[in-house]
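Just the one chain here, the form predicted on its own, laid out as structure tokens.
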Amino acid sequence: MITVKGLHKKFKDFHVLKGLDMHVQKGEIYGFIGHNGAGKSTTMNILVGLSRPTRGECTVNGTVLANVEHPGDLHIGYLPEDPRFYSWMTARETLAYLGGDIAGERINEMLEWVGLTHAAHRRVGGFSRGMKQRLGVGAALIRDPALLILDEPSSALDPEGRSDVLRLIAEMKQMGKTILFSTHILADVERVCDRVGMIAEGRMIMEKPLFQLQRDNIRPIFEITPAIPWEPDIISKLSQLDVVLEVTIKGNSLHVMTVDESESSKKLLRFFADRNTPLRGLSLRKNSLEELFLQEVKPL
């Protein structure tokens, strides 16, 4: 549904995006990811027809970009960071506006499925955030597009108003579309995404399936508390057993990231039992899609 390749922008002498590759397939929830800055929005404007690359290849939704005179011709729906209405009119209103002549019965329909029936008649202008989060999410579908760019759709709501937004974009994908939205809180794209795209100073770093990201990069995280002050080295000695990948100190307690559960715990234990190290408490975890990104980050 999308293909990117070696998308560059420049905004005078600010080179925001670097030579960026994306692929977007069909029927897949696309989790785009990284820090605010990084290069998100200006990608997402690009896709949806209202900026133009500096040099670089867009095919989406089956059609090049370079050959697109309205962002009508793409066929899709968007839902802006910061979706804007006319504060006079009516939930309804909206829809029948923005869905022209093709709405007509999908008003009812859409207003339902976002959850705005009981607003149906009340003026956005007095709508709250999150209602106007999923009136929007309800305005990108009423043409019944089978894509969906989202730049930011659970920002600045309240845990649940983010999900009432997953939950939508969970169901849409349901109902046979694909969807892209960008964020920088990745519990969210844990929760709901089949791919993941990480972007950093205007560069695709990693773009992989979740669960092949998981695999390849979820690691067990030993959380140790020692019932006595730790040994200088215990560091550099940790890090020498084989099933250690790093060793970090939190206050006083270790971060050990191993290779796997089982025979790792067994070498941990053994490890603090041959130094007479009593220990207070010993927990386990697994590292979270935000320290990945944190970790992939951190060389640029």
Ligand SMILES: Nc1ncnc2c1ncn2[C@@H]1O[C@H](COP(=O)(O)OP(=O)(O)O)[C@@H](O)[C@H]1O
Given for the second form:
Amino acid sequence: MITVKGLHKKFKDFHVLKGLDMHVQKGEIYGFIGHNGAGKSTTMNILVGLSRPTRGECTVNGTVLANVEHPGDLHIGYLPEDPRFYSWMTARETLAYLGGDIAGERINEMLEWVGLTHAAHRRVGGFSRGMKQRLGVGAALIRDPALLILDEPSSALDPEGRSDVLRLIAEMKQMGKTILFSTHILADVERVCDRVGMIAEGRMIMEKPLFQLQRDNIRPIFEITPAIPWEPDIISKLSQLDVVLEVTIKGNSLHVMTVDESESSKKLLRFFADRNTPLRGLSLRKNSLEELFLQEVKPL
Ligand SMILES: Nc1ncnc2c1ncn2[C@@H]1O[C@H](COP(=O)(O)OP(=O)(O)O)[C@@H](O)[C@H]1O
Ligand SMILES: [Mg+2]
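What would the structure be for the form predicted together with the named molecule, given that what you showed me was the form predicted on its own?
Every chain and every other molecule in the complex is listed next, the one we just looked at coming first.
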């Protein structure tokens, strides 16, 4: 659905995208993640035809971008990072205006779908952030595009608003749509995405199906709290165990990342038993996508 090869974008001498590659397949939800300022919006603006690449090739919906004269010809549903509406229009008028010749029935359907039927005749100027964002999602879908590009659709919302938007995104997929959305909230990606792309320093540093990312990169972490102070060289001793990948101290607990759960738990318990170290707590969790992201992408 989207293929990007060697995309570069410079603003004067500021090089934002430095050879970005991206592959979005038909029918999937693609989560585009990266720090603020990494170049997500820049990439999306190019994909929807609002900004020209400095170099590189993009194919969207089977069309090579360079050959497109009017962005509207791409038939993409686009939700900008900060959607603006006419504050004096009602929700219904807004969708009618953006839908052009779309029939009233479809407008009612969209209002119902985004949960704004009760506010259909209220002015958008008085809407909450969450309502505006849901209206924006409805507006992106009003012309029934096959591809939706949503720039941080959930990022500025409270947990309830985020859940609403993520549910709408999941429902779009059920309708057979392809969705590319950006976010810096990694938990949102874990909730709905099929594929994840991480951008850093102008390039795609990782692009994988979510399940593969979880299988290959998400590791168990044992959080171990002792009943007595640690031996001073505990980190280097633990690191010598073949199942241990990484040891960090957080507060008075040790966080030990290991290659697996069962072998590692046995070896860790034996390690402490051999030293006669009494433990006050031992718990197991998985590292989150957030931690993985921080490992892969060094903060700016
Ligand atoms: N029109 C522009 N002119 C100059 N610099 C820009 C412009 N648009 C974006 N940038 C810069 O490009 C970088 C990437 O921005 P952006 O794509 O908005 O990042 P993201 O969406 O990942 O937060 C930022 O440093 C931003 O300041
Ligand atoms: Mg952005």
